[in-house]
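Below, in structure tokens: the form predicted alone, a single chain.
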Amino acid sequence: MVNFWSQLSKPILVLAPLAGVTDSAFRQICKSYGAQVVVSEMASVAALVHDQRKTLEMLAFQPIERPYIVQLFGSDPQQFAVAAQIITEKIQPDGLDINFGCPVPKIIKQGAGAALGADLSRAREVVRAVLDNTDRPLSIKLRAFNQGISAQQFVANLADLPIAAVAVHGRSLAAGFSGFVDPTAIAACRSYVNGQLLANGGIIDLFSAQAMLAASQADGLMIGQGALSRPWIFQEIAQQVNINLSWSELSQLMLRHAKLVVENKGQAGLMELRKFLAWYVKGWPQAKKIRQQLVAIKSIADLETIISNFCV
């Protein structure tokens, strides 16, 4: 399998994996705005081993999303091995990714995410298990600091293995999803990463993207929260220009997103869309008023009516 990571133009722009967010519809939206690579929601290796149907449904994607990566989480190297085989055969993504940094308590209690990232020996076993059971390029995602282990120590432990890309979230495990982002902790990994180095965390606009690239010495950016209300952030970075959508343009985006959701998940998917609509109108005049209406939609017709009645 070709290592697509080595063929991407820089800075590489990647949509980060976010549980309950980075489904196929949103991945397609971000792709349309210039995200070069998109990553799935986290997939449990245990679920893939024991009852794979729902997880495989969640991981389904459209050809337009390529390069598309499936991110795995878990704690058992053998389950990772089996999951890698299943994903490679049945989903056929362009790459696999291992989560070593998720700070969510229910993930950590399973020995996964940041818990796995704090166990250098087991983490190495997991990486080897995946590499031995797929021909897809492997990437990993971790935290700058995790229970006394720095990202530099973590990647040094894996420096001899063929890892195609490393994404480092510049916050510590203790900082969760807010607080100080340390680009120097990302830069410290540079000499131990043979593939692409990606900076993650605190990237919300063109200015913060430029600052992160300069300070982290990264080959690209992995953006999650910064894309929720502004998926066009990828276009801003690629074109080096600030973008402010008009209400007409934002309306078209919301309707396009809604149609993609219905195509992928049926009318029931509009329930999940509501949070995106609330994010999209953040900062607009009368945002509170329109948000109250958007989070109650039951059909695309409802959305069309709300949009047409909103005066800016």
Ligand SMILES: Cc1cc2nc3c(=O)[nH]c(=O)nc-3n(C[C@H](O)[C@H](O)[C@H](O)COP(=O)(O)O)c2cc1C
The other form holds:
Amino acid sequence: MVNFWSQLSKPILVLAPLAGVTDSAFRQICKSYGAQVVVSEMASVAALVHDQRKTLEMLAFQPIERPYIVQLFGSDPQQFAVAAQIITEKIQPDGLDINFGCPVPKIIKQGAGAALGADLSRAREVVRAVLDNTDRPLSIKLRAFNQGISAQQFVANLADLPIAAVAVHGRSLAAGFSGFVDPTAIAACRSYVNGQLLANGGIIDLFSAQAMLAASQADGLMIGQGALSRPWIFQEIAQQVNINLSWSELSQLMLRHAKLVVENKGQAGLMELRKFLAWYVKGWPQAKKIRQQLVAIKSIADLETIISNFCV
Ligand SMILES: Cc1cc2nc3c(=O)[nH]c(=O)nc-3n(C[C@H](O)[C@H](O)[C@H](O)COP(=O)(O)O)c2cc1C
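Could you please show the structure of the form predicted together with the ligand, as a counterpart to the form predicted alone just displayed?
Let's see the whole complex now, leading with the same chain.
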């Protein structure tokens, strides 16, 4: 299988995995603005082994999303092995990714996410298990500091294995999703990463993207929360311009997103769309008033009415 990671232009721009957010519709939106690689919401290896249907449904994607990566979380190497086979055969993504950094208590309690990231020998077993059971390139995602283990120590422990990309979230486990981001902890991984090094954390616009690239020496950027209200951030970075959408452009984006969600999930998907609509209008005049209406939409027609009644 071709290692697509090595063929991408730099800086490589990746949409981060975000549970409850990076579904097929949002991934397609980000792709249209220049995200080169998109990653699924994290998928449980235990669920894949025991009862696959819902997880496989969640992981479905459209060809336009390629290269598309499926991210796995769990703690048991054997389950990772089986899950890697299932995903390779049934989803056929372009790559697989392993989550070593999730701080959510219910994930940590299972020995997964950051708990797995703090157990160097088990983490290595898990990487081996996935590599041995897929022909797709493997990437990993981890924290800069995790319960006394630095990202540098973590990647040094895996330096002899063929890992195609390493995404380092520059925050410590304790910093959660909004604390201090340390680009030097990402740069410290450079000499142990044979594949692509991706910097993640706190990239919200062109300025922060350029600062992160310079300080981290990374081959690319992985962007999460910065894409929520501004998925065009990928285009800003690729073209090195600041972009402000007009109301008409933003309206078209909201309608396009709504149509994609309905295509993928039916009318029920509009409930999930509401949070995106609220993010999109952040910073607009009368945002509070329009947000109240957007979070109550029941149909695309409701959205069209709200948009046409809004005078900027
Ligand atoms: C709502 C939400 C869901 C997330 N879900 C995942 C996930 O499924 N897998 C993962 O590796 N990281 C997940 N993360 C972490 C992000 O991928 C990313 O590492 C983090 O948000 C830092 O990047 P940012 O500052 O660009 O958002 C999640 C973060 C948030 C806020």
